[in-house]
Structures are given as C-alpha cells and as structure tokens.
Amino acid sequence: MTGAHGYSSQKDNYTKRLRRIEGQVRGIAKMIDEDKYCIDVLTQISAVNSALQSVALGLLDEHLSHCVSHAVAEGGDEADKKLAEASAAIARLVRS
C-alpha cells in the first residue's frame, strides 16, 4: 500500500514509546552485565513484552480501522488480501 499509513497521525507516539522501550532492553542488558537479581531482570523483561504489546495493538488497530476499512468498502480481491494479512497478523500476535 503506497500512501500514508494509519499509524501516520500517531507516528510521533509510537516512535516515542519504541525508543523508550530500546532504552529499557539497553538497561535490562546493562542488569545482565552487573549481575542484577534474576526476579528483578525478568520483571524488567515482562514490563517490556508489555510495553511491546501495547505498541503492536494500538497498530493492528489502527491497521484495521484504515488499510482494513478501506479494501473491504472498494471490496475485490484487496479486500479479501487485506482480511487474510490481518488475520495472520492477530495469529502472530495471539502465538507471541
């Protein structure tokens, strides 16, 4: 799809958290490096699996309610294509 995205309003936010996160996985390595308690390492892990989580939603959704919307109202095999990646993309997000 060539265009903007539907993450463009809000690419500013993502691209925030997504540094914030980086920042996290760089502490987490630097815990690993000075031998910080396992519990505390694996509690930083979770707050980033979190934090990662909220990032892919917050896109699949605003995949769906723009590139999804948009294929299913000009129908046709874009539509159908567009179904079957978002579908995939929830199986991903599901198995991860």
The other form holds:
Number of protein chains: 4
Amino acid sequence: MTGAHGYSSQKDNYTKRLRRIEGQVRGIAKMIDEDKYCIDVLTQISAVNSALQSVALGLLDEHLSHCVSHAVAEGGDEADKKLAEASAAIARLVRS
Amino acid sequence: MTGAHGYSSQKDNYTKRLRRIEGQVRGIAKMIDEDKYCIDVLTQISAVNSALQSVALGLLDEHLSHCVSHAVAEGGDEADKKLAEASAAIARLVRS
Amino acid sequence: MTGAHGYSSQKDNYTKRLRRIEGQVRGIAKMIDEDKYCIDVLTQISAVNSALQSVALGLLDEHLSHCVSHAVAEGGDEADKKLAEASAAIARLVRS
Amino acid sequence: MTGAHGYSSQKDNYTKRLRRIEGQVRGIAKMIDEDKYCIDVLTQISAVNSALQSVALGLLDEHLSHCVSHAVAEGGDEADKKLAEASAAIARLVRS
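Now the other one: the form predicted in complex with a further copy of the same chain, given that the block above is the form predicted alone.
Up next: the whole complex, starting with the chain shown before.
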C-alpha cells in the first residue's frame, strides 16, 4: 500500500533520523570489530533503542491523528479495523 | 580501550547480526521514503528493537561471565567498579 | 472526572485483575521479609510488570475505541486534545 | 531457600517501597471502580511500573555484588549457574 500517510509531511525528518540511526548501528558493528569495551557498546545500543522508540512514537502519533481519525470519522468496519490495528502496534512497541 | 573481551570469540556472530540490523534500519528509511503504510513501518521498528535487545543481552551475559568475573576474582576496587558499571548498563537497557 | 468510560463494561474484569496484582505485590514484600532468593523475587516482579502492562494495553485500547473515537467523530479542539493526550500516555507506557 | 542475601541489609527499605507500591495498585483498582478518567489510570500504572523497575534494579545490583560475586570468587559450576541465572533474570526484566 502506498500513498499519502500521516507522516508524509514529515518524511524528510524521519528518513534523516533513520539514516543517522543506520550510521549508529554501523558504528556499533565497527566497535565490536575493533574490540571496543563491552559497556561502551551497550551504551550505544541503548541510545539506538531510544532513538528508534522516538521515531516509532512520532509515526504512531501521526497515524492516530490522520489515518485512524479519518477512518473513525467515516465510521463502520474500517474504523474498527484501524483501531484494532493501532492497538496491536502499540502492544508490540510496549513489549519490544 | 581495546583488546580481548567477553564477546571476542563471538565477534563474527555479533557483527553479522548488526550488519543485518543495519540493513533493516535502511529498509525502514526506504519504506518511509516510499510512503509505505505506517503500521508496517512500526512493525519493522519493533523487530529491530527486539533484535538489538538480543544482541545487548548476549553482550551483557558475556561481559558478566568474563570481564566482571575476572575483576571479581581479583577483588578490590576494580571489582566494585566493574559491578557498578554493569548495573548502570543493565538499568539503561531496562529503561530504554 | 467521573462517569462512563471506555472500560466501564469491563470494570469488574479490571478491578479483579488489579486485586490479583495487589496480592502479588504483597507477596513480593513478604518474600523479601522472609529472605527469599533474590532471583525468585525478580521473577515475581517481572510477572507483575507484565500483568500491569496487559491491563494498561486493555484500558488504552478501549480508550481509543470510545473516548478518543467519540471526540474525533465530533471533531474540533477536543479531538486534538484527546489525540495528544493518548499519544503522551502511549509514550509513557513505552518508556516505563 | 532462605537466609541472608545481598538485599538483607536493605530489607526494610525494600519492604517499605513495596508496601507503597501495593497501596498504589489498590488505588488504581479504586480509580477504576469509581470510573476515573482512563488516562489518569494509565499514568498511575506507568508510575507503578517505574517504581517496580527501580526495586528490581536495586535487588539485581545487590545480587550481582553479593551472591554472584561470592559464587564467582569460589569458582566452579556454582559460579556458572549463578551467572546464567542472573543473565536470564536480566533478560526477563528487559523484555517485561
């Protein structure tokens, strides 16, 4: 499925943040390859997890305000489906 | 600080997993660039977070069994320092 | 603020689960008082955290399907407020 | 298993914190029984989760510094067992 989404207006912001996270992950692989100290590697992993969580929370916020809200305003099965789908995504984030 | 660490015998395993995670993060940036559906993006982010957590827990396990255990066996300030450092890293992981 | 909420139809279910969680927390205090093994105490704490998360995710699901959906269907500032409030609650859950 | 543990010197501190958490959980059940606003209930649940995590991290820190360190200093199978057990408990905390 493609097309405009809740996050579309912020696309550049998100892709930029993900490029930076990608670089951080590459840096962690390099740290391990160069036998860097384990605790320093763990600190970097915690930082990447927090950065990914922020991206996820931003995407979710815009998804609720746009896709889910539009579906709810129209009502019917699509609204129920979108709400169930959002709740499942939230549960995955909380538990991951 | 460089040299042999707890994870050294598994270095290839970890760098391989991190290269795969790096590819997943690049894939997420591409999904956003191609306006993929928000929920699918969130599912990928949860998957990356879980994969990073597994890497972190593996590194931590080996850190406790090697670096921390060696310091504890020798005793003294270095043991206390290593234990405090490990606890702080665990707290960051639990809270991130 | 009082009155009917998303979770009202499930009130007995939630209060029952929370009474059980309350009993589990009391049990953990008793374990510590009786010098039970630390790892067993930690296992119980992880179980309580998971049980609380399930309650929170259930409440949030019903909040989105009822309060937030009603506000969105009516539109205006109240919809924006409810959406922002829900996103902030999700962020607290993900980070706690 | 009973006897002195890492946390023994702090027993009163921990049981006191857990009594307070028990009271918070009872308060959450009461909030639901009185139809309090869902978001306020979620805020309380996040607070309890954070408080439980702090207790768990404190217990774990003392467990590593005492039980695990003693086992490591003595060496042998018991050391390996204690380290594996601690890593499993950490993984449960990170994932719960």
